[in-house]
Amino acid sequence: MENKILEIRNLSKSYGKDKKAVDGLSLDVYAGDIYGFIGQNGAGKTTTLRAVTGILDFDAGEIYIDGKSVKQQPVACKAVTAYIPDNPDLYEYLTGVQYLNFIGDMFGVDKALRRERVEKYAAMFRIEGDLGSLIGAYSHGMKQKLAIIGALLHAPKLMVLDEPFVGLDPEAAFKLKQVFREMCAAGSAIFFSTHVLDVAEKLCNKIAIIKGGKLIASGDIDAVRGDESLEAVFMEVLESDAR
């Protein structure tokens, strides 16, 4: 039996009286899935991701992570989840290594294991020589890499990312895709938003398309795109008034 890591049921979220950002959205993410979430700006992607990670409350529906309710058991859900927003807001007056130790302490990662993982991923993303510097001196790409390393420290079951490849150099983007595949082979799941349809098409085994807060299509990527490219399917969705 497949292990369901993320279950979203009839999720709805409004801003004020007139703006329904997410409208009755349901989808499932299983262990081993690299699940791409695509849509225009303002379609509801970031709202959904923030609701999944417990950052944003929602009006209706339920979200379960590893079988636990985000509303009823938020700490247990956060313990097995990692979230990287599109613009990581890190503690700029800490050094890179101080930040990683802070994250390791929060998640109770054993110090020896923490050191091993920091060394592995810092070398992978080529920032080992910068961990002693203040984060305020980092470029956007370096902050993104540091946030990724911090997210990997506790080996999360669910990795949630908002536009993870923005700001990464080609080598780092390649390495991040490798990490995704390694995590999924070990039983974790990846759920991420992206505007880069070529990346989604080559990397993901499943895809969801959201438009105006409603889920338009979801499931195995081959079933969603049929005989067309993902770009062609996405453009058809944008041009259609169907809901």
Given for the second form:
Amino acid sequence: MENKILEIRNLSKSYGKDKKAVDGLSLDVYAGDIYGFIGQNGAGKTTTLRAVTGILDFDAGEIYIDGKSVKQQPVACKAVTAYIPDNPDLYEYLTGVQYLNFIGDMFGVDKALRRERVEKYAAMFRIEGDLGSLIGAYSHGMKQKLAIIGALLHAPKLMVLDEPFVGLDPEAAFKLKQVFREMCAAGSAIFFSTHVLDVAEKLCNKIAIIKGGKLIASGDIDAVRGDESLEAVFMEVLESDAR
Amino acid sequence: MRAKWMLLTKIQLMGLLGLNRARNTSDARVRRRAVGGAVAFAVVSLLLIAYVTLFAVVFCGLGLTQAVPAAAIALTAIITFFFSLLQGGSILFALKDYDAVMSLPVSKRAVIGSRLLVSYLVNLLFCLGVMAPVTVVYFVFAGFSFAQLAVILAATLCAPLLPVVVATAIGTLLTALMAGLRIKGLLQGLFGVLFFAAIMVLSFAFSFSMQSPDAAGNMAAAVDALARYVYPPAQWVSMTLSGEAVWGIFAFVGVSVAAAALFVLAVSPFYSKINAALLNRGARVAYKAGDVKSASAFASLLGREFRRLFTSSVYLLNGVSGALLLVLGGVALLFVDAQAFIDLLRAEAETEAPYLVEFFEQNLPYMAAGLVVLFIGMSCPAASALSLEGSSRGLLFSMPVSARTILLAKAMPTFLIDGAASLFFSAVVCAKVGAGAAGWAALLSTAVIFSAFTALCGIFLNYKLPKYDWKAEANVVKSSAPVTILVLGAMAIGFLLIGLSFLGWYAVAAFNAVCIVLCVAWIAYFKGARLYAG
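Take the protein just shown as the form predicted on its own and give its structure as the form predicted in complex with its partner chain.
Every component of the complex follows; first up is the chain already shown.
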């Protein structure tokens, strides 16, 4: 039986009276899934991701992470999840290593494991020489890399990422995809939003398309796109809601 | 392993004083700024301790020894409440690290508790600066006792807690009520300003009600009333110190801690909802073609500065408090029989110090000029206008406009707001005291010139000492280096001008001339200014 890491059931979230950002969205992410979440700007992707990570309260529905309710057991859910927003706002007055130690402390990662992972991922993303510098002196890409290392520090079961490839150099993007695959092979799951359909098509085994807060299509990528390219399917979806 | 709320608290504290930045940077400018900040902090602390010691000795010398600790606690509580109120809900809500913190495996209670704790610790520093000298003076006059030391220590540690909680609760309530509204910033700001005005009016009323025929009587009445009526929990401390009731200190500690715990418990169920409404990324307003307008770059920048000011309650409240006091003072003066007050002063002076009569008659407008300077300098939006650009500063700095245009646009709201308020106050003072032409000229010119001085000095200081890496707006609008330097400096200048007012209009004219020279120098300096996103 497949191990369900993330279960979203009839998720709804409104901003104000009129604007329904997410409307009755349901999807499942299993261990080993690299699940791409695509849609236009304002379609409800970030709202969904923020609700999954417990940052945003939602009006209706349920979200379960590793079998636990985000509403009932938020801390337990967050303990096995890592979230990287589209524009990570890190503490600029901390050094890179101070930030990673803070994250390690919050997730209770023991010292030896922490050192091993920091060394491994810092070398992988080529920022080991910058960890002693203040984050304020980092470029956007370096901040993104630091946020990724922080997210990987506690070996999460579920990684939730909002546009993770924006700002990364080609090598770092390649390494990140490699990390995704390694994590999934080890039983974790990745759920991320992206506008780069080419990346989604090559990297993901499952895909969900959201439009106007509603899930238009979801499932195995081959089933969703059929004989067409993902781009063609996405453009069709924009034209028509029914698929 | 440390508790998560402690880790959150530590991370926030590391960013407050800039010490971590100074310790880990190779940039000499950052280190120099940190050293300068530490020196300024030490000087202000020493001044505070000296000032408090002086007052404590005077009160104890007047035989009010037993009332002094409770009065000091009451006073610190009021000041803490006042400044916490200026922060409003900004210590808890819409912080830039909200997403990052809330995605960590930590409960909402721990997040709220850590935010509240940081505010408490900052205020505790001030409280210790007041209570340490008061305690020493108290034991010198009353004799030392370990039991009393324990009571004062416990009271000192708890003193800022209740005011911080009550002020934050008021801020939270206002934030929660208006979170879903489009003009929430403006409404919160207006409510905050109205609340601030109400407190000022009450404090003025309280001061007047404490008037007694002699100075010592005034002081005794004020000291007694502080603990008894203004902040009753302080009276419980006094009762324990005097041996009247041991439960007093336990009640004080219990109420303070219980209030904080209750607040955290009460807010946590609504924490995400309020933040979601404040950080709302979904609600949009239908665009109308008629919204397109055109203006000059400067006018557009100025409009943007005003919108920034009026859409942030904490910025508005901290930015206009001085101007608001001037308006309130002016309105209050309209209803006060100033002539009767002057006659009363004259009658007292004629019997005790007749030489003062002529002095007051001649120099009242010039003294008022010093007062105007004091109030104008109390708040300065320009001193934080640049820092508020924060992480999005690159957008503004890449615009095809000169740095001088940007800096002057950022200084302009301060000039216009302070100028209008101080002109109103000055005109009312001149009319009420029947000032002559020299008095009118001195006061009105000071109002305009010092408003310009404050605006330009504020933006100059912010240009030299920017702080872009803030997580809460309150970090820059309330306690950043430019704001602190400007407010303390303006207060010192105001007192200096009041002191020099015996020289008559010469002093005011010389002062204004110096201000004009500095204003011109700053405007010229801004021509070569460069703004970098860094």
